[in-house]
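Next comes just one chain, in structure tokens: the form predicted on its own.
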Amino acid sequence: MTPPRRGKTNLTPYFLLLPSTLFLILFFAWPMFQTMVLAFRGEGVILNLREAPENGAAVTGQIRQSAQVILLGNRGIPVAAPAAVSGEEEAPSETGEEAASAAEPWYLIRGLDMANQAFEGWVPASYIREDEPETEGGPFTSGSVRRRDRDVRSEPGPISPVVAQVAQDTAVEIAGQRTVEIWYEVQGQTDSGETVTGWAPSRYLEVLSTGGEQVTGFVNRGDSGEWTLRYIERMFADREFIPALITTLLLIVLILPIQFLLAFIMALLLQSRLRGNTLFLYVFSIPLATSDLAVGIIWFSVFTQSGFLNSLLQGLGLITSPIVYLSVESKHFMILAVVLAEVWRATSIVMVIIVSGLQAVPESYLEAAELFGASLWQRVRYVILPLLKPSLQVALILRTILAFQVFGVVLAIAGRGMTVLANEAYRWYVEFRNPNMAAAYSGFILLLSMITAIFYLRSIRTQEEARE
């Protein structure tokens, strides 16, 4: 008996599942993965201190971000060869692209300082004004001080020991130039308290004081990261942290069942097939075609003090002075009013949903119960949302999704008397240029977000999947 022959495998699902595997990966797992690098590591908080002012020396100790040192010297690292007077050049010392990006040219001077006298040592190339070199391309070799008095150091540095003080407009001849990356010689304190004494890049360090005995300053940034709950921590002792979180929840808990209830009845008006329930879908639909920040504008100057609600309300002379509705004072008016706005511009997109549920159901289903009696509400509630259950769960989700991400209306509408999660978000990368804080926002509102689909999809299940 020949055995039967098996059937060609069908590629089509595969080629048609990669395209929508590569747009998840590349427009939400990696963003996602992004932001949570963002809120759980530190990049550029801690500095290495090294044995020598090379990348390469063994590290002495750590130092955070932001902590005071005490600079006990300096040293000029050269990342290009000097330029001497007869032009030779070396090879570059291979200290890595952030050094070289970090280098800065320095001219070996010679002349008379302030006091007459004789002097050599060296300045930042920005402190010369170079005369015309003596051969086309050649070395410069002589040149004038730019602006006020300048200190000339005995080597390439900063905080190098002051040889001489030149006055503006003095005349100097150059001698050498060296183009180095400056290394200071830091002392600072590790996190556990112990003293540490090693060097480290100047590109990571900011002078403070350079006046008197000693030199202090503190670091700008590091040069390595970790990972930590800082982020998270202080997300949580922020003290807009609360205030946010309540007013995103509660806007949630107002705006969701006004806009599901407003959505049904504009739903099942389209389905009643009246005359003209083409023209109510059109109507229904433009605030789908306006930006939420739009929206906030509109609903913005119907509150104002001469916006339309007290034109309205003077010219019907209920009032005769116009009311104060947003201000930090009233709270309650600005909730309201964001309520209105989100309910106004996105009932629409639940409304829709709806209606492609409402499409799926079978008019016999609905004639049968009409026929055993049934009336509208029975329809509704037994025969209707069971069948709506899957439109349902995707409008939940999304319109929830949507609630916790609320950000344009709040700022045109209520600016800095209202915060919400979105908005501290923003606040913290824009305003405070922190993206780790604001990643941390973001990480837990796709956490809420997270949480609430989880529910919907648990909690409103058909027969056929509360079986499985």
Contents of the next structure:
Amino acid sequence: MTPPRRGKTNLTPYFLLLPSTLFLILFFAWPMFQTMVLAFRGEGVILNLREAPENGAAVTGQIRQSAQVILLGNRGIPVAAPAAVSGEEEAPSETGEEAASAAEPWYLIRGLDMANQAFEGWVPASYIREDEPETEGGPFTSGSVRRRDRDVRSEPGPISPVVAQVAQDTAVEIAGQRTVEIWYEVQGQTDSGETVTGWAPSRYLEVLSTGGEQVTGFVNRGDSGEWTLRYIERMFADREFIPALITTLLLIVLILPIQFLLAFIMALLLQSRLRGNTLFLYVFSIPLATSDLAVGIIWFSVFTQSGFLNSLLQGLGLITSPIVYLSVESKHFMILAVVLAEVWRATSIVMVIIVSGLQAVPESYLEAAELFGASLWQRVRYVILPLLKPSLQVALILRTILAFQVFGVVLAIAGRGMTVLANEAYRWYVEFRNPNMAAAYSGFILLLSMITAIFYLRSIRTQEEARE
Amino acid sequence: MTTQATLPPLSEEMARLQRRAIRRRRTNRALTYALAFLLVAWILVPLLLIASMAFSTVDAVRAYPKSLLPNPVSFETMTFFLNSQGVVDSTVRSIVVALLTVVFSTLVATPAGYAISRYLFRGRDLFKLSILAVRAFPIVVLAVPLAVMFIQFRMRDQLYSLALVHTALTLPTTILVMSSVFASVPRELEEAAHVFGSSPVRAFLQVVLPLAAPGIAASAIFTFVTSWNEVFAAVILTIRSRTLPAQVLTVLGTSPLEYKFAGAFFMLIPSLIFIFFIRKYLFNMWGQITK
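To test you: the structure above is the form predicted on its own. What is the structure of the form predicted together with its partner chain?
Up next: the whole complex, starting with the chain shown before.
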């Protein structure tokens, strides 16, 4: 197509690269940045108290998540009513008082209370089962109390003074409706021990006791975050951290040498032009595309108590009863099984990289070496290995980084008996629902990967410089 | 030893040396084959074991000691797995995600691969290098923040969002493969098309693309298998709409042996079939990175 023109920049290639660049920024650079943010930022750990019950009001103080507070009062700030507050849809939850949504409809109701006194007061709309309005689509004018006895309050707000109590199923008149966001006036202590008072929306607070003079509660969640090292500290202090790190590193140390040796042998075999070469190539590259989970299960079938290894040993008469390999008590067998599985699965990719590196080694070099009587070892050591260095470097970086994230194999073979770093990231996200800790672990994996890559690149470069 | 007869007579010493050399060569050759077959066995035996489990009766799967070959051959175990809750649904989802991944990554990677193979431009090496860097980086690191992001954008538990993540995973490889595929299409053909007055887009669509199609198909197959196998992001990003590996992983701790073994074999099937079709392109795929 267009040959490169000097002097004038051709924009076409940049245009063609745009989609992938954008994609990689969006799905690679940005998430990586976000990992760091998640690992170092505690979102929602700080609650801002404000001078007045509105979002823009000046901040009077900050209270930490889960701090105990005293609730001095509440106010329902009217907001625009949501589109439809018609009765029957979405069954109200039993904890209607602490509804997470910002805005909540309240009804002004009239009727007879438990002491048969007439009353007028406010209740959340969720307390009332509305009767069909007289005109279709018109406002509700009457209803009855749902489920249990309820407090009626002087104004919208869960800690407003109680004016009456109504029994379940009491018929009431709905005299008015207001959709409000409840704000509490909160008294609590800041980090420095100072007592502060201010307003905060109810969705950030949990009310503990409504009886007695004083209403207490705690900060459920904050509305702003802070940079923190606590996830990192928690990760380092985690009981599973050191075992996970050690296992991961141990696996790398055990797997990589075997893998490279085996891959190298495979590559040399393929280079030596055996009959049926394509068949060998096909077989050797089968594991390249296999699922790590499935491979883990294969080796699980070998090492499990009623598995093939025990069957074989018993068949040969070497053991009389099956040995338990995959238990916490025999960690070495679990490691062995994972090592075998990983060697089985991931040697192919190293082999393919080495083979394509070997193809770039000029045939004449090898012939010359052979002519001068170089043995196989000498040819490997002095001709092939030096020329293969870039391929080996790439393979080494790729394999080490992939080994940091070994996951499915370990889970399939050892279950909970053994853990690795990626496993911990998974556990924190899926089981403990803590994305921050999961991000701390994945950030740690990222850091290890980067260090590895830089280490390999530098060590190879310094060798080259030393040679020159 | 027939060749020896045609040679001029040798001294006793020489003949012995030559015989020894030939013998050594033959032993070497034999040893090489032995080694090769040993390695073939190392790869194939585990596959045979799991296949034999997958086609045994449930009783045979639970039996101890196990026999190496299924006796009798039975589809009971496979049927049990396929009828287990969620397996068919998650298989369908896996296929959908993998196909979406193939579409996304082929669409995004084709222009980039073409640009790398056909143009010399400033930043080309930088782009190639950053692609390599990206490929080496872990999916584990991507899954967690993306999961949080997807919750914010209401993309959680959607098949297309998982496909986007898998695309990020496969894109670097796909771009490199594409560039090597396009590089193998002679530039002269394209130039000829220009000479005969076709537009660059038409020349690409009608001349280059048909010639590059097998390579693109190979890379698409590889993308498909990668997505089909991927389990970490799948299990983090999906809740109800589990893909097959995510489904198997979730129930792994509580599932019986026959479920695990049949599941493993079932997950291996695509890779066994597909690698056969793309074996020619393997070196295109992985050889690229060292250049």
